[in-house]
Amino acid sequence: MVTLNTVVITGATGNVGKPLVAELVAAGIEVRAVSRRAAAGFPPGVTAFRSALDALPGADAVFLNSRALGGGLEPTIAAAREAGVTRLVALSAINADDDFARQPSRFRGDRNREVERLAVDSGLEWVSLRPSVFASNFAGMWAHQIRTGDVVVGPYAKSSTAPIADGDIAAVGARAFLTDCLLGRRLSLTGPEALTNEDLIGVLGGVLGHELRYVEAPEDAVRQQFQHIGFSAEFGAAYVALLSETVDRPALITHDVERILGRPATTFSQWVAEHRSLFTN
């Protein structure tokens, strides 16, 4: 078993990077956190870097967040190899092999297919995390509507997803650094239950104590709505295309989170209860 002492985390202030930093620090790993934020509030002992390239010398492993790295993705992997890094853990997505027109996150900067391919072809040890939709995505899409009323408008009320808690992705990522048992695997990670948009709204209303309704809207209205909250038209189109394929079809559930962590995956209800402030403040 390879012992990794020093891990570079790109996207260290993100929804996965931040809890991953905490997991590794708790396990006694020296963490180098890459963030563009000058004061990111990392745990004691974490060394902050503004550039992944600056963090690499002497490191053993790297967490690759393609959105955070942007055009620096390929140079970072090349430099990691030069620096003697032995392991890469890539943040990809469960739909990385799908047509790009059905990958909404691509239009927010994710390069899920590329980051996995580059890690696999690097010649280094690798693990690819392929999570389903993040639970936190629903805060970004719905929080404003929930704060201002009791109706959430969106596409396809009967479409289904299996949201995964961001912290569960981070916990699996930590295992990819702390053990060798996940090496060379593409891990399809989902939440523990398939929920329609109507179900999700029911869960949110129940936890928040605020009766909510989901109202299905035409595709054009959905695209306009996404643009209103700062998402691109391409993102809205890809999100609609993705959900259209899951209408009246339960989302895939893999149970890999439970198998890897030895505990149940976090339910959407549990995640909402832990993050109420995202929907109420």
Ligand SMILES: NC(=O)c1ccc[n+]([C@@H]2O[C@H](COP(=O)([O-])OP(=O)(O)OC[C@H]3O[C@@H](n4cnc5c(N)ncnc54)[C@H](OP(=O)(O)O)[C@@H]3O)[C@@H](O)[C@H]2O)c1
Given for the second form:
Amino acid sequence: MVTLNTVVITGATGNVGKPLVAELVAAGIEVRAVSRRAAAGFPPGVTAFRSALDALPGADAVFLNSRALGGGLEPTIAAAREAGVTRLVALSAINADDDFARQPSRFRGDRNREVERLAVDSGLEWVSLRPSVFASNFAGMWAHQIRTGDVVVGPYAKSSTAPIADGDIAAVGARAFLTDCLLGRRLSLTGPEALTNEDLIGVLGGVLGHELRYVEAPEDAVRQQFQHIGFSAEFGAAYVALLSETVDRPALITHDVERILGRPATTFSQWVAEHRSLFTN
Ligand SMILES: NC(=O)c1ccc[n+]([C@@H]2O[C@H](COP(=O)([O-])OP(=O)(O)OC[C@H]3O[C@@H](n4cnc5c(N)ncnc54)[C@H](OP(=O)(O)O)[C@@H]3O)[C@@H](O)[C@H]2O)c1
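What does the same protein look like in the form predicted together with the ligand, given that the last one was the form predicted on its own?
Next comes the full complex, this chain leading.
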């Protein structure tokens, strides 16, 4: 039986953290949201903290985002145990066990393998969320090109992914705090369909009412594109390596989102319709 009243959310202003805060507030949980920002604009009733360590005393559970915690990940888990926290929910990734050379996120400091392992080894109740690629990634990568033209240039037209709506990850995360049914599970969470880059562009064009064309760029050009938007050469190389593995191989679909939430997972088309403004001027 769940008796969690107070939950600390790290990465609370982020892609997963923001909708997770909203889900938990709606469920009546006392939310402590961690953000570096002085005015993060959390919903009424949420208490903001600048550091996870300060938010822990008296808390029952913690959502661990390794990007937000950085080097504070291990100290936060140790302090959580000391503070009497009973449950950890880790934000990991579906590819956390893969070779690091195919995990672009490693090269921006994310530690998806470690955050799960630390939660599992903590001695506390744990759940690990292992999402596939977030739908919001495609806004980050492509929105500028879509706003300014009808051609999207990127790697491997035929590489396949199963984008998951960020809000669906948060909804599963909320279940991990609000129920006991996910305890001790590593949840591989995907969107409901495997789509190639060309398919994704087709969906975007259809929803936005704007005919779009995907143009496959050579690997070198893709690596340069990433450097141009502020990522390291290693990040670009790992991204290319990751996608090259999925060419002509439909991405894994797990259906766990639907099973856990009792409703269909959000399709990419629905997600684009709900976030149309990201792609329009
Ligand atoms: N994107 C994907 O496709 C994908 C797929 C699977 C797994 N993941 C994993 O999910 C995690 C990221 O989750 P997310 O997208 O929800 O996070 P996010 O939105 O990028 O970041 C969450 C919050 O953390 C803070 N933050 C961001 N970068 C930071 C940094 N370098 N140092 C300190 N604080 C930082 C920011 O909050 P403040 O500014 O308010 O402090 C930000 O709003 C990563 O571990 C990633 O590898 C991502």
